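First, one chain by itself in C-alpha cells, the form predicted on its own.
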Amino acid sequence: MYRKKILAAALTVLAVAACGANDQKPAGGQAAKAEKGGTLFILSEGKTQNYDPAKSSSLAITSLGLVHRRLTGWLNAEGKEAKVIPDLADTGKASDDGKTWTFALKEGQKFHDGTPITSADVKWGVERSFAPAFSGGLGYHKQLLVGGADYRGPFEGKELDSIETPDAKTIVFHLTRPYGDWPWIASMPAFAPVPKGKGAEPDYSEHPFASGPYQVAEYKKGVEVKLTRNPSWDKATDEIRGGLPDQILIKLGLDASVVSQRLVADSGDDQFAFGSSFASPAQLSQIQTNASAKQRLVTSKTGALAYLALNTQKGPLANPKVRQAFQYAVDKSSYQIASAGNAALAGEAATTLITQGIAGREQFDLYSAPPNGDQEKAKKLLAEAGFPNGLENLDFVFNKDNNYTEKAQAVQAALLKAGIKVNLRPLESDAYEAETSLAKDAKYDLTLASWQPDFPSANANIQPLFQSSEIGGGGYNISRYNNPAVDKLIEEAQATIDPAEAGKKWAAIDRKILEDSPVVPLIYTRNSFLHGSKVGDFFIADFPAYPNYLQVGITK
C-alpha cells in the first residue's frame, strides 16, 4: 500500500549538509533565477523511468509531475508548510460528513494530442490503478473508496460505482468512512487522467498521454528519456509547474560516483544538470574541498525520520518501561556521526514522530537527555521494570545497505553502556523486508528504519507506522505496536475535515504513542543535491526533503 521507504529513500540523494539548508548563492548573493528556454539535464543512477501514473509512487513535485497533472497538487516553498492547491480541479468539497468529495475540473485543459481532459478520463485513471497488472503505485485510495476492496480495474468491463462523473467537469468520490485528507490523496499519481480506454498498452509507461508541461518524446531504456514541450499545456491553468526548459533530458544508468565527479567538474552540458545519486564519503569530501561545488550544494533543513523500532510483542520489550529505557540508552550524537560524519551533516536529533514541515506538528521531548544519552537513567528504568542486570541476547536486525551497518554498530555500543546487549544480524534488502514488513510473526527484537511521508499530513507520518492494521502483510508497523485506543484516535483524526483541528489531534496522538515508546526517534535526516552552475530555481522546501523538479530551469 505504501512506498518502500524502510529500506531506502524514495529518491537517491547526496547526504551532505555542510553549507546549511538551501545554500545557493552565486556571486551576487541572490538565489539563481531561471528563465524560460534551454535544455535541463537530470543525471540518474536508475536505469528506467516509469511514467505510468497507476504504477508510480513518485512524490507530487518530482519527475512524474512534469508529464502528468493530478486533481490537486502541492504548493511548497522554503520556510513554509506545504499546502494542497488546485491542479486539474479545485481542492474538493466535502459532504456527508466527509464521506463524499466532489471536485470541479478547470476549463480548457487538454492532453498533448489536443483531446479535452474530462472527468471520465480521471475516473478511468483511478480505476486503472486497481488492476493487478498495474500494482506498485500508492494505494491509500483503494480501501477508502466504496467497493474498492474487491474491485480489479476497468479492463474486465466493470466500473467502480463509487466514482461518479455526472458531467464532463465534475467527479464525485464516495468513501467508506469520513476522511479529511482526501484532497491530499487526490494529488497522488493515480489521480492523473488517462484517456478512457487507453493504458492497456504494454509500453504505456514509456509513451503515456501527457497532461503536464512535457511529453515523453523519446525513451531509450538504460540510456535516456527526452521530454519536450506539451503544446496543449496551458500555464494559465497551472500554478504548480514552471514549465521553463524547452526540453529535459534524463540520463539513465549512470554510476553515482560518475554523476558526482561530473557535477563537481561543472563543464559542458553538466553546467545545466542536477543529480539524484548517493555520494560516497570520498565524494562528499571532494565536494567540501571544492569551493564551486560547495556553493552549488543545496541541502534540506530536515527530512525523513530515522528511528529505532522496538518489537512491542517480543519478550521484555512488551513492557513499556523497558522500552522507555531505550529512549535514554541511545546515543543520538554517535548515530549522527555514523550516518554522515558529524551532526551537521546528518541532521537534527529527533524527539517527535511527526516530521518537520508538516502542518500541526508540535515540538516536544518526553525523554529529555544529553545528546549522548543517559545510560544511568536507562539502567534505573530497567531495574524498576524487573531487569536489574540489564538485557541480553536481543536480536538486532537491519538492512546491510545504505550505511546501516555503521549505524547499527553505533546503537549497539550505546546500548551496551546501559546494560543492553544486542546481537547484530545484517540482512539483504529482500530478506530484511520479508522479516520486518511482510512477516506475520516477527523474530527480531529491534531494527533501524526511516520514514518519509507520502503526502504533507501528519496522517502519513502516524497511520502507516502505528496503526495495528499495518502489522505484517507488507505494512510498515515494524514495532508491532497494537493499541486499540490509538487506533481509535487515528480514525477520529482521519475523519476530521478541518485541517487545523485535525493537526491538533495528530499532535496529541504523536505524544500518546511516544509515551508507550514503541520507537526511539533518532534524527531527521538531511538530504543534499548537487547541481550545475547554470541551473536555477533549484530549492528544497521544508517538506519534502527533495528538490521541486516542477520549478527548476536554466539561467542565462
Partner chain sequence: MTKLVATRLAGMLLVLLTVAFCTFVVFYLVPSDPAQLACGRPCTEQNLALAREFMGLDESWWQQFLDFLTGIFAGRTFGTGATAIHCAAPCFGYSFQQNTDVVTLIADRVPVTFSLAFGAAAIWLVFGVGLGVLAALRKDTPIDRITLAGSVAGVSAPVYLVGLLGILLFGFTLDVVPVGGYVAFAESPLDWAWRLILPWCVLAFAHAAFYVRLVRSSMLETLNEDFIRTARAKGVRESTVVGKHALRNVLLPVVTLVGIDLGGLLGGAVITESVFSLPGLGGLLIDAVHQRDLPLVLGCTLFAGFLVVVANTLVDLCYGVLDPRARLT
Contents of the next structure:
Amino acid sequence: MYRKKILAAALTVLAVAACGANDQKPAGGQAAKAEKGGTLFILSEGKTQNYDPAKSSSLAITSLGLVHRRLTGWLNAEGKEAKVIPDLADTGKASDDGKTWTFALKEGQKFHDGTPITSADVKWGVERSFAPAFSGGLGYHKQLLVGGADYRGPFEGKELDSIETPDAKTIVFHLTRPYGDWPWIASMPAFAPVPKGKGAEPDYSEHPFASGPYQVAEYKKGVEVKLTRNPSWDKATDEIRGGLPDQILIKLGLDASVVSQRLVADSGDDQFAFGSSFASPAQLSQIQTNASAKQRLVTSKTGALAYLALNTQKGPLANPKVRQAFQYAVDKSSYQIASAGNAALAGEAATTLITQGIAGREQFDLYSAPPNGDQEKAKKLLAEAGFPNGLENLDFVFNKDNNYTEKAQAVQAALLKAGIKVNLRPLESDAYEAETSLAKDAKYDLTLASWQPDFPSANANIQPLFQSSEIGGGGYNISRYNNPAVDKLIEEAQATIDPAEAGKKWAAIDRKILEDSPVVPLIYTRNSFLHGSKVGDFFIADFPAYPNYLQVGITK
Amino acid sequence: MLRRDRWAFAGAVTIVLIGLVALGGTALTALAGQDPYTYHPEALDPQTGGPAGLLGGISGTHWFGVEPLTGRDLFAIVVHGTRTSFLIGLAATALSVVLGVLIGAAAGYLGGWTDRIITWVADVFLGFPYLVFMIAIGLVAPPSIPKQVLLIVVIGFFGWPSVARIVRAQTLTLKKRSFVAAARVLGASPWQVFRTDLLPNLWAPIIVVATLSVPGKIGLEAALSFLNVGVPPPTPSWGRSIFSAIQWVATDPMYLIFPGAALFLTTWAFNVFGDGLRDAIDPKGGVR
Amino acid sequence: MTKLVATRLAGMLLVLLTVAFCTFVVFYLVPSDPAQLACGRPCTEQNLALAREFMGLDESWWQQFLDFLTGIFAGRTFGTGATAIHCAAPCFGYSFQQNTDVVTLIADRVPVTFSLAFGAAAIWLVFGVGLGVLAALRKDTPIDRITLAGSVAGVSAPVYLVGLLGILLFGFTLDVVPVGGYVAFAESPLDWAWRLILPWCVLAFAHAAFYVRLVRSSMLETLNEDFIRTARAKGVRESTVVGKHALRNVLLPVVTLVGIDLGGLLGGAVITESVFSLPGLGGLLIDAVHQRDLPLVLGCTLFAGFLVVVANTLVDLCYGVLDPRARLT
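Next block, the form predicted in complex with its partner chain, ref. the form predicted on its own:
Following is the full complex, with the preceding chain placed first.
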C-alpha cells in the first residue's frame, strides 16, 4: 500500500501534494489566511437548499451547520481524527448501561430572534422529525428512541415520552437498547433546535429559526439563498464555527460544467466562490492543465468506500470461494483511472471496510494482489470452486449517475480477463434503488456502490451495509449478506460504550466479514473541490471527504 | 440536374461504403490490430486520464486516438458504432414505413371515421414529448428484451405519423383516379385494392420518405444514448461517445470530432441520396 | 364558425387528456418509488409507508389520476392538520422534491425556453427565407449551389453536434462567445442576448436549412405560374413581383413549418438546452424524469403538449387568413 503511494507520487508530484498525502500544503495555493468579513459565494448544482433540519441529511460540517447548531458536533480539523465534541450541549453521559443518555445545554444560547434555546426546543426538533410531512432526513434515532417506531410527530398532539426535559438546560433520551454511539446520533440534523410549537409550515426549510452564525435572509426559489449574520449568535459558546464571512450567497441550479468553467476562470465574484459538488474526471483533466486552477483544487486525503457488491444469495455467488475470486479479478488501477483520471486523484486502493480516518480502524489486506489484480489466481479459485470455465451471464446493474458507466466498464473489462462475463445494466437512480436497496428479491448478481458513513464511527461504516436487517426494504445491505454470527457481533459492538473497546470490536468484524467476501473493496474515494483565489481556510479533514463550510472565509 | 445527380451518386457511394464498414467492422479493426473493448491504460496521460499525445493520442497503433479514462481504441469504437447506428436506423425506418403505409393508406382509402380517428391519433403522437415516453418505456421493459430490439421498436413506432401523413395524401389523390375507382366498383376488397392498385403507385414516394427518414432515426438513436437509454455499454455507439465527449470538449476535442464526423457523414449521405431520388422521381416535388 | 371553434377546442382537450393519461400510466408502471426520496436514511418500511401515504401514493392508480385531474379545477391538499400542504387551483401537482407547486416551477423556466425559441426563430426566418428567395432568383448560379449544399449540411447535422462544434470553435478555440449559462433579460438585456447568441445561431442553422429548401422550391414553382408571368408581361417591377405576389404564396408553407417548429421548441428543446446548459423547460422535464418526479413530469408534458396543440390550431387559423380557399373547408 505504502509503496503504491510513492509510485503515484512519483508520477504526479503536484497532485499528491494537493492531496496532502503527508499533510503538506501545495506552495502558495491556500497559504493565505481567511479573515473576518466579506461575501462568500457557494456555487451549487442543487435546485433547492434545504434548511429544515428534520428533512436534512447534511453533514455536521456543511451548509446546514451554517444556520443550525446541534446537540453535539464533530471535531473536524486537518490531521486529526474525527471526534464528537460539544455544540449546544456537552457530549452526553450514559447511564443504565448505555440505554439512557443525558446532555447538559450550555448557557446563553439564543435563536436569531433573541429567545433562549432550551432543552424543550431540542426535544421539539427531534419530535418534529417524526412527522410524515417532514420525513426524509437522517433517521438513525427513530428506531432507537423508545416509542419511536409508531410515533407520528408532535403536530398530532402527542409527545414522545422517551425524551425528557427535567429543566431548561437538561435533556434525557431513553433508548430501546444500549447504544454507545448515541453522542454521534445527537450530532445528526434532527437534533437542531426548533422553537417549541413552530415549524409546521411546508416551507420551513426556506425560513428556519437560526441558531448558528447565519440566518436565511432571503430565499429565491431555484436561484439564490442569502445568508446574513445571526445577531444572537455568540462565538464564545461555539467552538465549531468560525463565522468569518459577513454574508454567504448560495447560487442554486447551476450546471456542473458551468461551475467548473467559472471557477477555473476565477474572475469577478467567482474569486470569492467555491463549488459544492466535486469535480468530474473531465473537469479534473482540464484543471490539471491549468496551473492556477490546479493550485486551487483541494483533494481529500481519503473518503467513501467504493466497492463491488456481490449478491451473496444468488447462484454461484452464494459460494464464498467464488466471491473470493472476485477479490483478485478486479483491477483497482483501471478503476482509479475511470474514477478520476489517476490514482492520486481517485484515492488509494481499498482493502478494508472501515474507511480511513475513522477511530479504531485497522489496516489489513486479506487478498493481496498487484494494483491490476491477479486474474490468474482468480481463475484458479474459480476452478477450485467448480467453475473451470469461468462464469457467464452475470447481471451487473449500476446507477448511471456519477460516472458509474465508466467505472462499471472498467470492472467488466477486468473480470473478463479472469473468465467472468458480465452484462452491464445501467439504471436511473431510483430504478436502481428499486432493484437494489428496496427490492425484496434481487435479480442482480453484481453492483457497484459507494458508502460514506453518516457519522464518523466504524458502526456507521459496517452496520448499514452488512447487518441482515438492512436487506431490502430500503436498507443498504446490497450484497444481501446474512450472517447471524456477524449480526450478533454488530449488536455487541453497538452496545459498547467505551470508544476504544468498541473500535477493537469493529475492526474484528471488518476482518470477519471480508473473509466471507460479500463485497470487493475498490478504493477510498477522494473528492476534489475547486475554489476561487480569494477563498481561504478551505480544507478537507480526514473525515468526511467534504470541505468544512463552517471555517471557510475570505482572504484580503 | 446533372449536378444534383452527382451529389446523389456521392451519397449512394458513401452509404455503400459505410454499409460495408458496418458489415466488415470486425475485420477492419482487426486489420488495425484493435478492438473496441480492450483497455490501454498505457495510452493515457498518467496525470489527467486523457489520451497521451497530441490530437487525442493519434498514432500508428491508434488511428483515431483513444478514449479518455479507458484508453480504448477510438477507431475501433467508431467502426463498431457504425453497426449499432445502421442496424437501429434502418430497422426502425423499415418498421415505421410499414406502419405508416398501412395506416396512412387505410386512412386515405377508407375515409370517414377511420380517417378521423387516425388523424386524431397522429395529432396525439405529434403533441407528445416522445423522448420522455421513450425513456419511460426503456425503464418499464423487462431487461430480458435486448435494448437494440427495444430501440428499434420504440423509434420505429413513434415514426409512423409522418409517413402516414404523406401516404394518406397520396392515397387520396390515387383514390380519385379511374383505375382505383373501377376496382372498387368491381367489388375488390380494400386489401386487394391496396395490394394491386395503391401499393405499386406508392412505391416511389415511400422509398423517398424512407431514405430521408433514416438520418432522423440514426440521430434519434444517438439522442437516446445521450439520455442513457440507448444500447448498454460497452457496445459502441456514436451517440454515447459524442455525449461523453461533451465533458471533454475543452481538453480532448478529437473524442468528439471522430464519432461526430461519422454521424454527420452518414446522415448527410442519406439526405443527399434521398434528395436525388426525389428529384429523379418527381422533379417538381416539395421539400418536406 | 362557433361550431368549428368548439370542435377544435374539444379535440385539443381530448388530445391533452390522452397525453396526460398515457404519461401517467407509463410512469406509474416504471419500477420505482417516488416516496423513497422522502424516506430518509436509514429507510425503514414504516418510514416508507408514511411517506407514501403523505404523498397520496397509497391510493390506486386511477384514483391518483382522478386526484390529479380534479386538482386542476379544485386545488389539492396534501396531509392534514397544521402540516398540510395546499396547492391552489389550477393545481397541476406539487413537486415534493422541490417543495414547490408545478405551475410555479414551469413558470420559472418559461422565460429561458421562450427566449431561446423566439430568438432562434427570428434568425432562421430572416436567413432561411432570405437565402431561399435569393437561391430561387439566382437558380443554378454558384450562390444557389452553395446555399443548397449548405442546407443539406444543415439538415443532416444533428443540433447537438452543431452545438458542440460551435462551442468548441467559437467558445474555446476562438474564445469569442460565452459558453453556457443564462442571464435574465430584466437583469441585463445585453448579457441576455450575448449569452444566447451561440445557442440561437446553432438552433437557427439547423432550422434555417429546412426553410431555405422549402422557400426555394415553392418560390421556383410560383415564379413559373401564370399570374407571375402575366404580371411580368404587364411590366410590373421585378421587386414588386417577387415581394408582393410570389412571396405571399410562399408564406403559406413557411407559416405551417414555423408553427410546428415553434410548438415543439417552446415545450423545451431538451438537447439544445442540455448542450448549452440553459435552465429551460426541457431540462426541467428531463430532470423530473430522471428523479421520477411524476407530478412535474405530468405538468411539463401537458404544457409541452398544450403548446404543440395550440401551435397547430394557430397554423390552421392562419391558413384561413392567408389562403381564402382554405376557409371554406
